[in-house]
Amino acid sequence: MNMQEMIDTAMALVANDKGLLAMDESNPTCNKRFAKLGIPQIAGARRAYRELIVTTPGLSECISGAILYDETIRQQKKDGTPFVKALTDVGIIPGIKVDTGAKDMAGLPGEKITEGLDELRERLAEYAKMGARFAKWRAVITLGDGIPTRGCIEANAEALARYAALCQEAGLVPIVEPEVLMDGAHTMDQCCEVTEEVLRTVFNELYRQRVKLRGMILKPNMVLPGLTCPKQESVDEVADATVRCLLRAVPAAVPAIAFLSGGQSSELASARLNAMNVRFKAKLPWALAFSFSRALQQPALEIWKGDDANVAAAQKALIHRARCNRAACRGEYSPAMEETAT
């Protein structure tokens, strides 16, 4: 894939007000979610759940790309069709999570560094042969007393940039995900300050590593107060703060910003994305889209509970959330959509 093809892929991932479905939970993370609902924590159950997702009728109407995990990209439907082919056949672009997780940083208590650069060039080549056309790497930034430190921010930014450069070398579009976590009692203003610092640092490193910004997508957090902060701003206030922060830190050459949900409820994630597009869509240099995991999947997972008899109902819940988020990309989402679904 040459650079023009990567640019075309990046644009295709957010074309027609569609977004990304992040179904790239690691096995331990997926097992934890299964355990809470009494679902067996085995490969067969994970495969069945992934099949439920990729075979959801009409999913490609709202979803342009699906981020897979190493186990998932190697799995197949019951009839033997690889998941990659099942997605491609309906017009959904397959992608792959390539980091190996966030680990404790030496000398910096409470902070994490994402690992996975070792042998990444070889793994990217393998995934490309399997049909992946884009990749994802997540950096985790914790906001708290005295953190994040510059050491943490700079180390994660450098890793993101090195990953992105390797992706483009392999012909894959990099999804660059620096996430300032929602956990904690920090204010929205504190989140805004840290998010801007993180994004500026990430783009400085991307420039240093000669990453072509037109051939990547940014996947940031929204600017939000901590989950335990006494003051929780309105949907419009969050939208305003998020867009102001992004305008100060994200170059216009980036084609799209696809937000992570980061622990928000499904309805709030949709409402906040919608408010941004209602208020700013016509004025922004980049598209504002979604790359949600729990905010898309959780209602379906809670309905399915590992029971084949619940597959159709779970798929209806998944496509409903996908439609809500596509509507949010158009600035057309409203709470009435939730009432209709109920």
Contents of the next structure:
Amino acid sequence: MNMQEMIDTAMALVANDKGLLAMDESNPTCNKRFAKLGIPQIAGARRAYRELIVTTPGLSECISGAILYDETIRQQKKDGTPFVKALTDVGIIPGIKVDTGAKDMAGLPGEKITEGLDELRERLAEYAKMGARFAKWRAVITLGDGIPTRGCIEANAEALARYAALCQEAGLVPIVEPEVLMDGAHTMDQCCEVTEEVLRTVFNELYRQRVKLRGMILKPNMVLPGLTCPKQESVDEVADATVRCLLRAVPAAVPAIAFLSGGQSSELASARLNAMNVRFKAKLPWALAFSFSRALQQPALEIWKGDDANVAAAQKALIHRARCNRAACRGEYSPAMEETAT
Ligand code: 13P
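What does the same protein look like in the form predicted in complex with 1,3-dihydroxyacetonephosphate (13P), given that the last one was the form predicted on its own?
Complete assembly follows, chain above in first position.
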């Protein structure tokens, strides 16, 4: 493992206020999103959609890295250019999702454990050979009656750390993603408390398993009220709660925090990230960036609908969201950016 290279990659992923594009939806997740829009749920449609994304003009002005899925890293553009090459040619660093999904936990009803450690060393070596320079693993924590349990939090933290250590052994920067879900009626304070506990547990495990914090990126949820909580805090209140929580739990050696969007609207995700950077950017030890899937892609997917005739319009929607989020990394986003685009 070359630690300096991993540190350089981690820094490059958030350089110039750019962020990450998560386009690593598993086939079942991608198919579910296609089904809602009447798009055929077949490999050819998934490939065409991913080609639309990687060929979006100007994407690399705002996006530093793209997270691929096992199917996608093996796919090519129609002209035969592998997606990995298409991305690196424009200066976007390719990454790969390596977990195999969150499964029901035995003995802990309502909770999930992320799988994918089997043969992970071998899979990482193959992905590195294919050109991936970073990886992603997502753990899922659900809030509800009596949950999350310590059992769930600790099992997921241990798996995240084992994954991260294997990534660094293979020379890949691990993106460590513990996601506290938005689903539910919990308050923002409850989300804050659970997020802090999860992050402290994750960093404890990373320390025990000797993961080098300078060569990783944290991908957490923002601290938000549950989707059905009657009290929905303002953008600034969310920004304050999120940064306060992260300051308590994330060591300064971590170079960057790149948020997931988690089902927030595209506009809210940009506005909240922007508020964090407006209020705190100059004072924080880590960069605050984005690693969104839905909040970057959803408007484009809804325009594309599987029809070639809509590719250019969909790409416009994607680059618009990418620009909004880069502006948010600088603290320069404003809702007026949305109006000028429409
Ligand atoms: P969302 O931004 O849609 O939450 O997806 C981020 C991601 O990569 C989930 O693993």
